[in-house]
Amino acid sequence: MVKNLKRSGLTKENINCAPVMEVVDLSTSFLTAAGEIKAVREVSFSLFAGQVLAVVGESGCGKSVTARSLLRLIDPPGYIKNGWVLLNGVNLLNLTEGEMRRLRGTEISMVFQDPMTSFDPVYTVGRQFTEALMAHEKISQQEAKQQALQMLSKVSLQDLERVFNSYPFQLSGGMRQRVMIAIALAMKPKVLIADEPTTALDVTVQSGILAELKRLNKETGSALLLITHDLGVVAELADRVAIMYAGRIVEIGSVYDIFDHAQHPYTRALLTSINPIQEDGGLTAIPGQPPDMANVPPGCPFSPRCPEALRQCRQKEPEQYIIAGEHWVSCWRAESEERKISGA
């Protein structure tokens, strides 16, 4: 029970507030010509109600996967190779896919990445919103229309009829993001994941974007599991956050964990790249590349990056230590750490 606690993020301070979802030793791979790529290697964490959770790391590190591998949206030839996704206490992976689907939009929600390939071009939006709400709730199609206008107006839309009526390629791209988020949030679902919500629009919607969504997450008591690149957007908006690398979680903590006492090289290391350019005009950049996913080395996968690399960093994969509350890390070098707070 200790162990899965360390490894959920549960702690003696938030145990008594059951999370929404707990996501348990997590992998999902993809069997290729090249052999097993694996995409998400053992990942575990839990959301809670009201709060953001954002899964941090480079492109290629398992985060859209992760997140998709919650809704069961892998397709062949990836798959769910083992774990736990628990919500409410019901292991999602055990359904069938006919009660998953029930769920998806109920309970579970995404906001996709690009809302353009989220909706069907040949129908308005209003067709799609009113189908989504007509599919999980026994309502009269003006029953429907009404509550798609009520929750258009939540995201601030102007012109509710006709946004409404209109075909996905006459909205802008911010107001089709707006469209997808009060689908996502129509039926009240308990969690709500956000795929890179604003990586396709301009710089100049993207705070309303994010404000709409830390409100809305407030406002629902939703729990939001927010998927990232950008730790701009995690300082404004994340209440915990989770760093990836090579498909494993290496570090999760508070905002103020992360940004003010990271542990995991890998999390300094893109700490110091939010501001890139050195004093001497050159950039700042992680040395290396990422592992090839389908012949992960032995050891930390950072290892072969990581200038505070240990001999046993290269030999064995290192255990996560709790630093303190809710903050752990997956470094050999915070063992000594870890042995100090527990008294071994």
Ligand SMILES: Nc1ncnc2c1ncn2[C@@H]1O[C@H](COP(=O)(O)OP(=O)(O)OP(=O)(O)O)[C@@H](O)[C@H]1O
The other form holds:
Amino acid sequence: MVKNLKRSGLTKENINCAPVMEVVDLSTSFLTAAGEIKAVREVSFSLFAGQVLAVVGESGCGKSVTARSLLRLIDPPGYIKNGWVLLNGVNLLNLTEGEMRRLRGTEISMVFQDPMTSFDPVYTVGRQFTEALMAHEKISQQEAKQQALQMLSKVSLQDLERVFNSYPFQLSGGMRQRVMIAIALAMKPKVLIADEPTTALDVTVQSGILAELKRLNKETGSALLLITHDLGVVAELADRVAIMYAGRIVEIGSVYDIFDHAQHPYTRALLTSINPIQEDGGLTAIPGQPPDMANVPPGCPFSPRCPEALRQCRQKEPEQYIIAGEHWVSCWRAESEERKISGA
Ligand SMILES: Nc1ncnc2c1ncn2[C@@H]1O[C@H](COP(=O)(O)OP(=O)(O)OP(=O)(O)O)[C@@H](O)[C@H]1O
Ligand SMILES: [Mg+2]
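Just the form predicted on its own so far, so send over the form predicted in complex with the ligand.
Now the complete complex, all chains and molecules, led by this one.
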């Protein structure tokens, strides 16, 4: 499916370089009347400069909670229970709220699905852009405007003065999202998190914006965490892919590993479910439902839906096994002593 291995961006050189961000055993829960919702459970992954890690999984599996946990934007009744979020070796979970505020928007930025919520409706986008730049760097108003216009041109906007002087509601959804990406990347963040950045937009607009995002991400050297439902987008943009199910990463690997050598039955089911047209002309959905997150069954949470489940799958959560290099899976079917990740 992925014709060119090079497109995965993984080479012997960069796979060994130090990650910009390392997330280790991150767990986030919500304490609700229905009980503890373990939205994110012992999630670990790394982000590398200039590369895209796509996070994929069905609705409610914990993608957004993972992203918000990296920025420590979890409101009660939610809380980060455990883990490390290391940005260049510093654990963000140990910083004060003030220190964390200074990092948001500068070292780590986030682009949301609906940029309307990120803009202040009463100021022009130009004013919001220049204020963000001036808070970040000691530059004059004029210099900030120049930088803003230059960044707006990089996200392929035209009629830049008009865009600059517009209020958010005067721009189309696609234009607002381009401005948001321009603002986020103007700060040259080390990590950019994009949570379904284009799902609210027209399909034709989506691919242009995503291509822009990928190009600018490479240019600025930011590490991009891209959350998406769309495996077509993943195949186009991602270097590596993390598959989430019921709060856990069940498989992670290069885009090549995931598309051509998927190990987890859930990953394979997801890949089949997007196979555009089946013989009967319809889409295959994965049979069954994801578990109730307040009541995740024992064993592998996918086992009730898994066509390959063994008896032990319903009893004990699987360990993690290395398939090759950076490709690992959490599935009893891959069990082998040599492949076991220590401490998993
Ligand atoms: N404020 C909250 N209170 C209680 N539970 C929450 C809260 N926010 C999220 N959750 C629960 O956490 C789990 C993960 O939610 P999350 O928003 O991360 O899913 P997602 O993978 O981003 O889904 P989608 O694809 O629909 O955006 C869900 O089961 C959800 O019900
Ligand atoms: Mg979400």
